[in-house]
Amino acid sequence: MNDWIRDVFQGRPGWMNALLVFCGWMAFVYMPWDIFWKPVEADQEVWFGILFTGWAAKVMALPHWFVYGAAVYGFRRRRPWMRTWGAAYAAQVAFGMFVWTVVSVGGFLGFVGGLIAGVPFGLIAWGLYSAEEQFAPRLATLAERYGEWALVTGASAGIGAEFARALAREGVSLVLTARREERLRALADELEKQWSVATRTVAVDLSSPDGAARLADAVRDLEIGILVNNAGAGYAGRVDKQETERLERMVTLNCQSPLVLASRLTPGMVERGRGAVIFTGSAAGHQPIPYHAVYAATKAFDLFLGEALFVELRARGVDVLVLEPGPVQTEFQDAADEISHGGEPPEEVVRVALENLGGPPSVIPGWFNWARANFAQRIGTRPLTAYVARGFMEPRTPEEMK
């Protein structure tokens, strides 16, 4: 618990952490009580110095609830918008406190009381607006933060290729690995010409039992600072209609190989006191998904493994992130025998991952994907969640595999 508290509050000034705690209290304790349990006749809300009572207060409490919830997220993740947005809200509170006191008390005492009530919030607004360094994105490149070399698995296409391009833009040299060597070589040539980084290609099948070990041996002469465990595969269909050998290879690719590579490469990161590991999981890892049962189970493995390693390695200078996209515009759907249904651009998914590296243990790109991954299991029962997931997956599964 002490380590978690230290992780939540480290790096911010005390007054800003106090605001985080206050917003958390308001978002998770006071506002729910105020909206759902406080008697209507006793309810009051103030916006811009205007007092609302009764049912009008109940309605006006809803944006207050949203404001405090967003503030918890903004402070916790140090989002750049929090600086101006938080300052504007605090300034509104300062104005409201001043006006409300002047009007309710009146005269000179009302003016003095308004200053006493409003100035502290005005100072908070000024402090937030002036705290640019607390909300500014990191200026150091990924190469400066983690080291010269990165290993990207599944780099021949899709998310893996976009990871390689994004890392090369940051000055990171790349080890590119996948089964299709000609694609790897073409990507390596592109990165060398456009970004002047060094590259190495290693053609290996990570769905074979010894694939990850052979890959680790092939890069043991390099100081790998960033490991992107991206290679993965799906397989749509009812389990009794699926090929057992293909299921076994998928488990090896999605679970065993990322584990072996993390186990082999993180000791060097810990020894150097810096490094990063990214697991490409899936929003599917949050719930059982009929017609994608084994795939969802493998991504649950990746999620739990990555979030546990986040805690194990964070204090030793190694950042771990589980990237959990929803559908993405890649070859994945065709390779998994799904009926194509579109998705997010892979470059957007990679952007979200690299922006969050060093922050939370996992991230789901897109609010809709986040809601779909979390709401069902938090609101409904596990059987209900599985039935809802089946309704989503069934139209995307070929008839002969249902």
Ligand SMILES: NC(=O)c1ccc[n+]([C@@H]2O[C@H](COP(=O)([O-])OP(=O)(O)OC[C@H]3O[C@@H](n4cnc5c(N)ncnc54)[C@H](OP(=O)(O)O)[C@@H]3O)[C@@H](O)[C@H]2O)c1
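Positions refer to the first chain, counted from 1. Given the structure is predicted, the values throughout are model-derived calculations rather than measurements. By rigid core we mean the largest C-alpha set that fits within 1.5 Å across both forms. Compared with the form predicted in complex with this ligand:
Annotation for L354: C-alpha shift under 2 angstroms between these two forms, rigid core superposed. In this overlay on the rigid core, P32 has a C-alpha that sits 2 Å or more away from its partner position between these two forms. Once the cores line up, the CA of D43 ends up 2 angstroms or more apart between these two forms.
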Second form
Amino acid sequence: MNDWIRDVFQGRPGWMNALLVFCGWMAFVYMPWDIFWKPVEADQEVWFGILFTGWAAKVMALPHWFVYGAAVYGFRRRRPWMRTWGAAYAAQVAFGMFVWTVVSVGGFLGFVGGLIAGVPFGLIAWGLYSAEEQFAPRLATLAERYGEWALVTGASAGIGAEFARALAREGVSLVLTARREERLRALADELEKQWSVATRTVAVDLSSPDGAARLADAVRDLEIGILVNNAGAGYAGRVDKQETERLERMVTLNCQSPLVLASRLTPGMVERGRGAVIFTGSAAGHQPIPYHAVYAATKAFDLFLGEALFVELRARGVDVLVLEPGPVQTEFQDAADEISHGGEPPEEVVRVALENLGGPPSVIPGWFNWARANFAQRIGTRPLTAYVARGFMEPRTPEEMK
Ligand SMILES: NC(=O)c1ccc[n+]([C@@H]2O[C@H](COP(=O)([O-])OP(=O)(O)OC[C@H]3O[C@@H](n4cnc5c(N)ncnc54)[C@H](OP(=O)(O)O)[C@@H]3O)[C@@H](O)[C@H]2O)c1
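Switch from the form predicted on its own to the form predicted in complex with this ligand and give that structure.
And the full complex, kicking off with our chain again.
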């Protein structure tokens, strides 16, 4: 509990934490009480100095609730939009307090009282607007934060290749690994030429039981500061029609190999007091998915593993993040024998991951994927979610595999 509290409040100035606590109180305690329990006849809301009462006040309380809820997120994640947005809201309150007091008290006394009531909120508005650096802190480069070398699995295509490009852009040297060595070599040449980083390629099959251990041996001489556990595969179809051996290899690739690599490489990170581990999970990890049942289960494993390691390792200087994309435009769907159905560009999901590294334990790129995964996890019961997910997956499964 203490660690959690420290996690929530660390790194922000005291005034921002105070606003965070206030907005949290308003969003989770006061506004629900105000909207759902306070008698209608006693309700009052003020917007821009205009007083709303009764049912009008109930309706006008909803945008207030939204504002405080968004502010909790904005202060917690220090989103750049919070600066102007929070300042605008505080300015509106300052204006409202001033007008309200002038009108209700009247005369010179009302004017002075209005200033006394409005100025503190005006100062908050001004303070927020001026705090540009606090909302977009200039972070050290990834190499400075975590170390010179990164290991990216599944770097021969899709999301892994984009991770490698994004890390090289930040000056991080790279171990690139997958089965198709010629592709790894081509990417290594590109990164060396374009970003002057060092590279090493290791061709290995991570679906074989000792693949991850052999890879860890091959980088024993390097201080790996960032581990991107990204290699993975799916396999669409009904379980009685799927090949058992291919399912087993998928579980080794998606679950066992990331675990072995994390287990082998995090001791060095903990010893150095810095490091990062990224798991490419999937939004699929939030729900049972008929016709992708084993894949979804492997991604649930990655999610639970990563989120637990986040808590274990944070205090030791190691950041863990589970990236959970929805559909992405890569070779994944072909490799999984799915009927092609498009998706987000891989650069975008990598951008979201690196932006969130050092922040929350997991991130789902794209609001629609976020909404779908959260429906599955928080609102829908698991059996209901499984039926909904079947509706999504069945049309994407080849006829002969249904
Ligand atoms: N694309 C999506 O819609 C999507 C959505 C959510 C999550 N994800 C996850 O994102 C990760 C990356 O997938 P992607 O979309 O980039 O797919 P991709 O384009 O098919 O790339 C998969 C990568 O994993 C490597 N790989 C596959 N089997 C391997 C094995 N046995 N041993 C070593 N490496 C292996 C592949 O290289 P080689 O073939 O050269 O070995 C390739 O570099 C996976 O974990 C996937 O589950 C993808």
